[in-house]
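The data below hold one chain only, encoded as structure tokens and taken in the form predicted on its own.
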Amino acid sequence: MSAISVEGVSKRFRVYHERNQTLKAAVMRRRRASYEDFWALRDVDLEIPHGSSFALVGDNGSGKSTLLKCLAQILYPDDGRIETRGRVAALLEVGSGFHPELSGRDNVYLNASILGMKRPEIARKFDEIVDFAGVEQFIDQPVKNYSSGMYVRLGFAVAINVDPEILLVDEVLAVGDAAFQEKCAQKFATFKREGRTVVVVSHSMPSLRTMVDHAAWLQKGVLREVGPAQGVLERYSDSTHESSGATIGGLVHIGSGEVRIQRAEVLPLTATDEPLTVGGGLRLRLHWSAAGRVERPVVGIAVEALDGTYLAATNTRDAGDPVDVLEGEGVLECTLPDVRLHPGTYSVIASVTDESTTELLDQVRDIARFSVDSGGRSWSGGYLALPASWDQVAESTSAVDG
């Protein structure tokens, strides 16, 4: 049974061109306010599987956040129905449910109460909430003095400790730093193991690829596609290439263009390493140029099979080799010392984002390719090579005396 069923859901808003603010204005103008209907959602049908991590993706104005608010019963559809099966907690905007004049401590109790927790339960989980949010030093300060990141961390810590069966999360997690995002990813993984459902709205494709297993793509309020995340996310990304990409030197670039990856080279670790064999190493050299000074960017690469299967990725932040600044032109080299891929040909995606990984500065797909040779050995199916050894073990017949 699905955690959430969405059947024929449509949501309409009125967009006013001229509006009568008072009765006097209506009488004096002798006409009704001028408006038109804007359909944020049109006949959306989808099932969100129980225990899944589910993404809603689409361009700005596509209806993602409207649908999420309908799932949270903050908005109600004009047509259709939504059925949720389980306790729902939602974190839809920075500081939602917080009172700016109250302390962090008071807001934990207030927000958790709004979400359905009893006071003894809140008291029992209070230390865990504060520890997850990382705001111990400021917990008795008014939250109006908190940074947006502190707001988000505390709000998210409260929401997940409600023990929801369904957690709804909007783009707000992008405000957190890298350590907090890692905490969130681990929590989502725990939720999934426990059979809970997470529905998230985000523009960060790298984060979604590692976080979700199902996705729905909305376009101008209409459901374009729903299914396993890998295919949906890639086709959505491809659509952005077509609509907003710039072709430079035969390569399609997407992103703001503050940084451009001009080309990539695939090099052996040493002169004697060619051809690359299973478990061997290579270097990926990225040649870039920056239109201005870009501080603390995150530069990454990903590897795909030629059929589009997303296999693995790494970036300067996650590898612990942060880049302080990109300015002018230069070269970055990524060393992969142990490529455990089965024999075949693979494609490289290169990208640059801002520090939070939510704003894409440049991305180029299929910027380079490399091949892995069998090395004269036989390998099993799939893409990943698993190092293994097999031994016959005699079954033990001895007993341990108690």
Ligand SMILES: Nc1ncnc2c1ncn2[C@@H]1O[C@H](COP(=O)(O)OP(=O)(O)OP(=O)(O)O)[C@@H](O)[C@H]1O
Second form
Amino acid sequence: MSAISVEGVSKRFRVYHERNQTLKAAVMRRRRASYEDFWALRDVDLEIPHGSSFALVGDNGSGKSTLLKCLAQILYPDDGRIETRGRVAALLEVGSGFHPELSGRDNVYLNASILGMKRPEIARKFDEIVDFAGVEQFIDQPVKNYSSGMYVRLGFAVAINVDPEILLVDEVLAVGDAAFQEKCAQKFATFKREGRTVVVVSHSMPSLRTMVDHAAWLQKGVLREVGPAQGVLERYSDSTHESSGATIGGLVHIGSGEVRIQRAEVLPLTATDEPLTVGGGLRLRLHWSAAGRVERPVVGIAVEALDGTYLAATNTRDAGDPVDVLEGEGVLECTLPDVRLHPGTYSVIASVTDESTTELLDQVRDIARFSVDSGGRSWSGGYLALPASWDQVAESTSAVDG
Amino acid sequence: MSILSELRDSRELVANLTRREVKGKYKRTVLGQLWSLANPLAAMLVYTLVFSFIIKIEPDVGDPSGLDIFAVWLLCALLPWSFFTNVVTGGMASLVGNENLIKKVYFPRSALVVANGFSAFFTWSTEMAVLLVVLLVVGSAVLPWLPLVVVVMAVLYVFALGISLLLSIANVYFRDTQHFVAILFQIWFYATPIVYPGTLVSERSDRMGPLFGSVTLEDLYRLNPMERFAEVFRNLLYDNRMPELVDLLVIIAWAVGALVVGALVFTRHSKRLAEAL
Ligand SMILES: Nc1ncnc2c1ncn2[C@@H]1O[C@H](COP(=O)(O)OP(=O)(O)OP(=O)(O)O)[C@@H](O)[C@H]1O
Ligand SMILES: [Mg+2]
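For comparison with the form predicted on its own, provide the form predicted together with this ligand.
In what comes next, the whole complex appears, and the chain from above leads the way.
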């Protein structure tokens, strides 16, 4: 049973050339203002499974927010049907129902009731909300005296405590300081564990990769692709670089192309035939060619699990072995002496950026793969190896120690 | 009607929005809620000065109460009138003023208009309570009529709500509405027996005879729903007698009619509010 079904939904906006917002204008023109129809969504079909975390991605203006607002019943589609099963809460803009002159306490009650909570329910959750927002000392002050961060946190805390079965989030993940973001991430994880459905709109691919399992890609109001997150997100982020991208020898390159990493080899640490085991080492050889002279580039690699989980990355600058210049062709070797990954197959991403790591010169996903062998031992789940030893200790000993 | 079931489900919200309006209005003022009495008081002083001392309008003595105090007689109709204009003016601004909320959150939009009406009703109730005390002091036997006063107040609320539902939508599409209505209210005020007694119009109408067919000036004059409300409130509060049954029926009909039309228009357009604003 899916939590949300979207069937053939289209949404049209009227784009007025000159809107009759005054009577005079309407009378003078003696007819309805001239307008054009603009289809922000066209015939979108989606099933969002129950308990999934679902991402909506697409370029600016592709209709993500419009679709989310249709799901939240703020906008009504001109065609098609939307069915939601369960209580819906939307986080389109936090704190939008606050009254600046009223205290934080009054505003919590007001905002929570706008989101559909009943008074006893709010009273029960009040402490949790205030605690989550971290504004205990200020709760009886007018919210106009709050810092903008506190304002946002309180609004977010209310919305997230509404206990929705379906939560719709539009780019508000990035609010608050680092500690607060951490809290939010945890809250979303809890939501997911509890089997609630979360639909997020975001442009931040790394954070989406870690949190969603399904995704839909909208392009100019039309659904381009929907399915398991990894494939959709990857193809979407590739498409965003399409203009500068190129496929050479079966590898997709993105970035300016001043430097190209043509291929990569995985070699054992020493010249033996032994397979790589947990805690073992390997060498990666990146074969590069530069179109011109590139001063002080930063060359890096990243390791992903095959399901797309981003595991680790390093580069020449972090490792303290900066590259002075790349010119012509050459090979750069990266030695990883201590690979603490659990048995499995991993994929390597290679990249070259400019000195400030802001401009991407080249990036190749899945340029090489390597496997870690169990070495005959058994390893429980997860990606990272956590070296450990276990001992029985007598209780008295622990009491003395502790 | 869907608007009613919608509102039943969001009583909390209406209560909280009302609280926001009431509390937020006089925040950071020294006199606070007392300010809501200042307006009618000032109006009372001015109108009494102009219409009683200068123009010497002499309304009939209250029958059977025997009251003969212009200021009190004035307030009995002035307070309902200013409540009505407050509800409609505030209601028109309630959608436009909460644009941010409407565009970002789903909730029954009518709650905004209804809560605006309630907060005005709250203010009006305090004014009426003060008036009640005054009436008792000057010797009006108003107490037995109190239940009916409350009923008529509710009827006026419904009437005002219907009009403000209608105009709040109109104001979203044409922002002129609020300016237009402000002028309309000035005219309407003098077309309603508030500062002068309705009998002046009846006398003039009798002298003129029928205007066309059998329609007299008074017939036209009495089409104004606020005229009936003014009469009914004066009958109850100032004269202490039962209003004409037909007056009661007419105001109820106006109230129901306004609410039905207002609710229909509002329901039809409320779904498009987020994009029309
Ligand atoms: N109320 C409106 N009236 C007219 N056009 C609108 C309205 N709301 C959105 N649009 C148009 O619909 C299109 C889709 O907008 P939408 O906000 O859904 O994009 P988005 O995918 O969320 O973009 P972003 O990534 O920038 O948030 C845009 O071209 C926008 O101009
Ligand atoms: Mg958007």
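The term rigid core refers to the most C-alpha atoms you can superpose between the two forms while keeping them within 1.5 Å. Positions refer to the first chain, counted from 1. No experiment lies behind these values; they were computed from the predicted model shown.
Participant: For Asp140, is the C-alpha shift between these two forms 2 Å or more after core superposition?
Facilitator: Yes; Asp140 is a residue whose C-alpha shifts (by 2 Å or more) between these two forms when the cores are overlaid.
Participant: Is it true that Glu234 shifts between these two forms by 2 Å or more at the Cα, once the core is aligned?
Facilitator: No, Glu234 moves less than 2 Å.
Participant: Please state whether Val199 has a C-alpha shift of 2 Å or more between these two forms, with the rigid core used for the fit.
Facilitator: Shift at Val199: below 2 Å after core fit.
Participant: Align on the rigid core first, then pass along the CA displacement of Trp390 between these two forms in angstrom.
Facilitator: Trp390 is displaced by 13.5 Å at its C-alpha.
Participant: State the core-superposed CA shift for Gly280 between these two forms, in Å to one decimal.
Facilitator: Taking the core as reference, the C-alpha of Gly280 is shifted 3.7 Å.
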